[in-house]
Amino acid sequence: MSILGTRVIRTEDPRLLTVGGVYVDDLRAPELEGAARLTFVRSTMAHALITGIDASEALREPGVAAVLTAGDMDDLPPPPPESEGGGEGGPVPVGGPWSEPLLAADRVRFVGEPIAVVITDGGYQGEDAAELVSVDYEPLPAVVGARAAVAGESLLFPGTSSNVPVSRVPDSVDDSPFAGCDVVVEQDIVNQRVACLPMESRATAAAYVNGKLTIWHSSQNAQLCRLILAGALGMAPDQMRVIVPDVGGGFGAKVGIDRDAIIVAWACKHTGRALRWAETRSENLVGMTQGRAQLHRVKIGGNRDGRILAYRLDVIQDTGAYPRTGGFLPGLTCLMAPGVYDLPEVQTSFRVAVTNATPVHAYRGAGRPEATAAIERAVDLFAAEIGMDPAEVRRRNFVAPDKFPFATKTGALYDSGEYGAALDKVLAAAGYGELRAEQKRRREHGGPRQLGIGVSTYVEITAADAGAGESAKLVVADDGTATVYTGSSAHGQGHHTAWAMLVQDELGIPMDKVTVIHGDTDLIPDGVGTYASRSLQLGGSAVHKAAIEVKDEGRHQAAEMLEAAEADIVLDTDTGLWQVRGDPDTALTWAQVAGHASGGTLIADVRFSADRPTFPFGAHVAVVEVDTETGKVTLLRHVTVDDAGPVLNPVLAEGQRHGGIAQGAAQALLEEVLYDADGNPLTSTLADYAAITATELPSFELVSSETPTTLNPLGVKGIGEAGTIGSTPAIQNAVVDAVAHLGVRHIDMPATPERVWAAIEEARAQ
């Protein structure tokens, strides 16, 4: 019987729940014994010229070994002529006017930008010494928000003519598809800036070990870290080693290695001292890349029978102080703009705007949640305008099951989907008809606590870089144990459990005899890592492929030992024994078979690549209660269908769904990074940033659905970001629905009590 699809408890958990994880700042490697501490001196101004840096007072403090600034970085190679990460909108020149320094030298562009580093012998001397480094500023006008950036009254980068480094805007606007529509609705929508907020903030340690620069870093992919470091420091990749220990959350913000960590590695190389750095929570809330931060203008048109004929999405991406991702994020938003709908006409455009705020990068979903939020709000606005149930409008516009693979107007090729079936399942599970009846009763009663029902349907792209693939090496030893070396990087997903399940299913080697190793470039020099919901479909398929190759070699070895034809040799995966077909007395263990092979091991070293990405999909129903007297929103229920193909382990899949839904709910209801008019962050502590907790959330109701893909041997798609994508618009739609009878048409996220109350009062006044 196959172990796949069964509820296997995570093998990672006993260690994490007893002795605990070993994170970067927990490391007690001999090479880090007595390591110095690195502390950043960060800008206190959002936009200013640096007119002087005086470290003399800090250097007089006991335990201060050095204060380093950009002037000390003359041992770094020059930057390449242009970046590779510009995305769909084109590359962003790194050495040109939009360049981002490792340490600010002449100008700062956001509060929290690193200016200098203080190296101290002790762990608690750095913060005090950093405050003694005097930085003189000449203030410049701050550009706060994407609209102000596009207006261009103040330019962030000398030598440029605007604050828009990347754009994809048509030469002219084509309104003809909307001319024949019965109804056309337009709306500005804010997809607010949020903090990534991992439980473990950023941390890096660096030391020379056996002549090799060794970096311990909290990251989602060690191999990409090494590649970036090698380029930044002017070293050959084989001159350094990157190790990723336990990681307390990544959410996209820990892909590769960020600039602060590069500075730690450089400082180690520059001084020859072992160094540690772990940021504080306040540092994290201003220094770590943030997410979302898009302004949308949607235009949707169609007929009163519910058929949508045209959709337009214009995006302004607030990229923060530096355009690190170029057009990548808004490019993905535009790619996924049509959502699950078969629309005759789709128009998209985007502009990337630099502002005096923390840079924006990938955050759980990376451009796809923004696309879903826009189209799902637009569909609800359209449904309200024509007076049709929003679920029915969706049903009338879905891509039909017989149209897959389906090419969208924006260039995506959806592999498989059952959008109508997902909606029907979630509506039935939620008791949609009964909910609408209860809503009607409350409205007729006229009490202050009104019910809102929000629906969203979504499709997303996972493993967008499917052609890059993933590596896996499987070694079966002469003691019968198996070791998996994976290029995927685990930081909470349960890879060790999943990969061991794949080995047991294919080879019959029990999971407790399977070890999974990741995140060490000396052991796994070739790998891609974990992001964009790629792990199982690429990394898991690589493990599956390696297991098949090991099994083929095992059959060959067993045939030699039993002096039989390979075609007559079978493996009983229930017992893990090889035998001649029909003759159990000939049984051989994996230990015996591996021992017979050259070197006493069976090895498969493979790479799996897919032809193209997969497109998971789903439907969510959110039920909220809104107190119309105070604006307070309570999420009562959240029911979801998240279809990512066959489920390897329900425990792991459900964990991913629960976490994603919670993060999506957080954006819909609470979380927002705010700045004042001078660019000062107003949410730089957890006392100010409204992170969601279990007390604000119900127990989520998960409905199963499995539609396989043909693009990998496991038939699976990504599940890691699905909950985040579907939940946010469902909850936002629910909040608006709860007060729509009062005349409220739209409420931007987050739906805080103040914002909801203000919308109700404005509607009443009108």
Contents of the next structure:
Amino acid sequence: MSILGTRVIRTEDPRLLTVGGVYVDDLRAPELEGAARLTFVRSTMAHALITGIDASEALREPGVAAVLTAGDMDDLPPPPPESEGGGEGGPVPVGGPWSEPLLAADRVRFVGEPIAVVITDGGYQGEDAAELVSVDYEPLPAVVGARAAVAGESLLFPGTSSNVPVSRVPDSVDDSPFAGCDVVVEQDIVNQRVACLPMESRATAAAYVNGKLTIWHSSQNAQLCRLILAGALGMAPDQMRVIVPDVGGGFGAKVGIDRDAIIVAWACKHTGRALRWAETRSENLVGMTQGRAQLHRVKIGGNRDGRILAYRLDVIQDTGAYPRTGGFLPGLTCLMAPGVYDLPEVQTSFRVAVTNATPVHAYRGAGRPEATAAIERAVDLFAAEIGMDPAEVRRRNFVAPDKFPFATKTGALYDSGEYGAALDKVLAAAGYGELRAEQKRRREHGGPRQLGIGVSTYVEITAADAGAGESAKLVVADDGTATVYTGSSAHGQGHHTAWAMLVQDELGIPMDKVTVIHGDTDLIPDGVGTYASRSLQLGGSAVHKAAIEVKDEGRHQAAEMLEAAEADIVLDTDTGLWQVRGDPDTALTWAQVAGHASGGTLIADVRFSADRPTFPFGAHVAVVEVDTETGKVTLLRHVTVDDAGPVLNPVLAEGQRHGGIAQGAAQALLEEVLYDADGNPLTSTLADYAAITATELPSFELVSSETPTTLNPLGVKGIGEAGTIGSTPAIQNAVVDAVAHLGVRHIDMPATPERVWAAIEEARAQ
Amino acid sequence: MKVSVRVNGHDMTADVEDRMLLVHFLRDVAGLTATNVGCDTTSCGACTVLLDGESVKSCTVLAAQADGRAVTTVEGLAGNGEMHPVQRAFHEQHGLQCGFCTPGMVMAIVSLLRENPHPTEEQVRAGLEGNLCRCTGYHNIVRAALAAAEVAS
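Let me have the form predicted in complex with the partner chain next, following on from the form predicted on its own.
Complete assembly follows, chain above in first position.
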């Protein structure tokens, strides 16, 4: 019987539970023995000219080896020329006048920007000395928020004429599709800036080992780190080795290697000293890239029978102080703008605006949660306007199951979907009719605790860069063990368990004889990594493909050994034994078969790439209680269908959904990165940033649904981000629904008590 | 200053800076790196250990305050090669993903169950308010705590 689809608990866990993982700051490698500590001096101003840096006092402190500034960076290649920036294909910095330095030279553009590094023998000394580095500033007007950036009264980058490095705005707006609609609704919606907040903040160590610049970095992909480092430091990739040890969460913010960590690598190269850096959480909340940060204007029109005829989404992306991703995020948002609906007309536009805030990059969902939030709010606004149940409006506009593959008006090609079935399943599981009846009872009773029911239906794009594929090398040795070298990069997902399951399923080599290795450019020079929910469909398919190649080679060897035709050789995957069909006495083990091969090993080194991305989908129902006297929201239930095709291991897939739902709920209810009018961050510690806790969440109710894709041999799509994409709008819609009878039409996220209370009061006053 | 701490049953004496935090004593002096630092405001609980049997956030305790006392970290929880019931429940219920919050989370639950051996789900959630996890949505952590309580009863 196949192990695939069964509940297998993780092989990773015993180590993590008993001695703990080995994250970068836990490394006790001999090469890092006596490594110096690197501490950043960061800008305390949002926008200013640097007029002087004085490190003399810091240099007199005990244990201080060096203080390095931009003036010491005379060994770097020139910055890249200006480009279009990234689109749907991937994140690309804009370059040219918009280039981001490593250490700031003459100007700072956000609080937290690196200005200098202090190198000390110990960690406490570093913090002391960094305090003593004196930086003189000449303040410039801070550009706070994307609207101020677009207005362009103060420019961030000399040599440019606006704060908008990338845009895709049509020359003229065509309003005619809305002209024939019974009802047209417009709404400004804020998709607020949030912190990615992996529990392990950024951490890097660097040392020369056997002449190679060796970087240990908390990342989602070692190979991309090496590529970026090679470009930034002007080195050949083979002069470097990047090792990714255990990683304490990434959520998109650890894709590749960012500015601060590149500085650590440079400082090691520059000084020749082994170095360690592990940022504090207060640094993390201003220095690590943040997510979302979009302003939306939605316009939706349709008829009173529930049919939506036209939808427009205009996006302003606050990209923070440096356009690190070009147009990547809003490009994805616009691509996915129509969601699960078959709409006759869809119009999109985006502008990317630089602001004096922490740079923005991918965060769980990266552009797609924003698209879903916009259309799912818009559909609810439309439903409220025509007085129809929001679930029914959705049902009347879904892409029908017989229309796949479905080409959207925005250029996506959805592979497979059963949107109506997903909605029906989630409504049944939630008991939607009974919930509406309970809501009605409470409204009639008129008490302060009102019930809100929110629905969202979504489709998202996973493995957007499917063509880049993923690598896998599988080695079966003459002791009967198997080793998988994967270009995919685990940081909590359970790759080691999942990849071992794939090997056992195909080869019959038991999981406990399968070792999985990832995150080391010496061992795996070629790999892409883990982001965009790509791991199983590309990395897993690569392991599957490698296993089939090894099996073919094993069959060849077994045929020779048993002096039989290859066509007569069979592998029993329950026992892992090779035999001549119908002759159990001939059984050979993998150890014997590998031992017969040249070198005593069977090896397959493959890459799997898919023709196109896949499009998981689902439906969520959130049930909230809102205290109309205080505005307090309580999430009572969250029920979901998240269909990403066949499930390899329900334990892992459910875990991805749970975590995703919670992060989506966090955005809907609590989390927001805030700045004051001068660009000072107001949420730069965990005492100020409202990270979601166990007390604010219920246990989740998951409903299974598996619609396969034909784009990979496993039939799978990505599940890493689906929960986040579906949950945010369901909860936001539920909050609005709870107080809709009081006249509230829309409440921006996060639905804090203050904001909900204010919306109720405002509606009552009208 | 000189401090002596009994760490996971072993006496350990070292000369440390007055201001050294207990978590750095554990990580850098005792060499026990399972206990992690996740914030600098006593908010996240990744550094939770037991001090004389009660859970504390070791980023907010000076090593000097632990002088003459006993500390238990997650490394000291398993006995005779057997995982503690809370560790086992985390494994069986998939209560961890990246593993970074896990040692602190496990120690917080060990302490919680000592105070209240039969908590409700709501009591478990309230008890974990000071421990952040970004991967699991807390769903399976809560299940693990309840399963461990079940096993112990």
